[in-house]
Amino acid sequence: MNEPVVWLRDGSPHSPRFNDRYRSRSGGVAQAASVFLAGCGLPRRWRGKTEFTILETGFGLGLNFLTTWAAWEADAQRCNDLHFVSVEAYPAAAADIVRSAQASNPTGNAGAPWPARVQALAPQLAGAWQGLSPGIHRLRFAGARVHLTLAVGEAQTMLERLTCEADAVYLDGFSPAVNPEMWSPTTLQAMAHRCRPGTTLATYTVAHSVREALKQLGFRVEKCQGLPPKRHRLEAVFSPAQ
């Protein structure tokens, strides 16, 4: 069964198990470029690769990776092929995936010059988002140049079954205050343990105990300047002591 998303007045979309937003107040697309890609240090760090891996941790409604694969698609020094790997407990609807897309207000996105085109992607997603069964599922677009791995399940099991090895990790889902076990000392291990030295890291929250827990497990962590309402957000660097 699809994970029910109410939609509110403005437009965002909500979930009733979490009772939290899916995305910032400011759009999803703002988000996702500004906190996601520019917090890993995208889309520069892929240039020139023969391949590139992210993951993800909540795929939610899909524009952190919508937002990725038209920024890849606009890049015309991108990398051979983008590997994005996501986890995600409740995937929503097709119809919602779409809905979202549409619905995403680019304002305040000056980075980003992708709204347009992830409309346009939306589809070719949803059309894709078919029988998503708990396990991992490999969907392929862009001629088979964009792969996605979609793991569902809850996230540090999914994440110990993994065998990818992260350029860039999108540390996404919930609140930690409503959706704590995503954000557990266990749940980013399993993460860190899908990275290498070098691995790049970008997350919405500051909360204390993701910074200590992101330390603990090896990344060098720095609050930078946050994508409005929220003041601050993270980056991060995996560099484990040797």
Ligand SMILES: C[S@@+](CC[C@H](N)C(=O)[O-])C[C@H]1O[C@@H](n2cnc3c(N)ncnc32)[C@H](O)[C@@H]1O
Given for the second form:
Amino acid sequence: MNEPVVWLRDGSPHSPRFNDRYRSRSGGVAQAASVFLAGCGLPRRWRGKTEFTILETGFGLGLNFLTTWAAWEADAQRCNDLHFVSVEAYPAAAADIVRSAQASNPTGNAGAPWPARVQALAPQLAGAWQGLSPGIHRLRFAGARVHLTLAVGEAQTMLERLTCEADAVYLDGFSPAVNPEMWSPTTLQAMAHRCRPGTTLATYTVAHSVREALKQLGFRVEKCQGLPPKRHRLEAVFSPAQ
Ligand SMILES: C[S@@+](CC[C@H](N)C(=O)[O-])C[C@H]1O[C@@H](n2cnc3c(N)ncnc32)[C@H](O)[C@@H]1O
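If the structure you just shared is the form predicted alone, then what does the corresponding form predicted together with the named molecule look like?
Below is the whole assembly, all chains and molecules, this chain first.
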């Protein structure tokens, strides 16, 4: 059965299981662009590369994926192949993915690029969104140049099963207060095993426990100006001691 999503009056998707919103009150595309893409140095970092791999914890309604795909498509210097690898324990319904990509917040993703394109791409994702049983699923889009690997299952277990090497990481569990297993030192360690020196990481939370765990794992961590109403967000670079 698909994970139930409740739609709040302001258009935000909400998880009854975690009692949290799937994204920022300022809009999912705005958050994807300013927290995750910009926080990982994208699109700049994929330019001129043959392939580029993004690892995400928490696929949710796929808005980070769709926004990244739209940004890749709009970039004349894009890498040839974009790999997006994401873990998700509770896949939502295809209809919620499409609804989530539609005008989704009162400010209409103010200032964010690509919302119209994100909306246009969503049905392609929803069309491929079938039979997502626990395990690893590979979906291809954009003439098989955008590769989505969905690892359906508990984050730590799935991160340990994956074999990719990430160039960038989006950490997007629900708030650490309500979803601690997504931010636990052991889950973050399994994520770090998929990184190499120079891998960039972004997240919306600056929770002390998350910053400390990332530092312990060898990330250089920086608090940056956040997307309102949040004051801060996090950027990090994997720089393990040699
Ligand atoms: C904030 S939402 C992600 C939003 C998403 N990145 C997007 O662009 O729409 C967090 C996601 O993490 C998933 N999640 C929570 N705990 C998990 C766990 N232990 N293992 C795997 N996924 C988990 C939730 O089901 C939810 O879809």
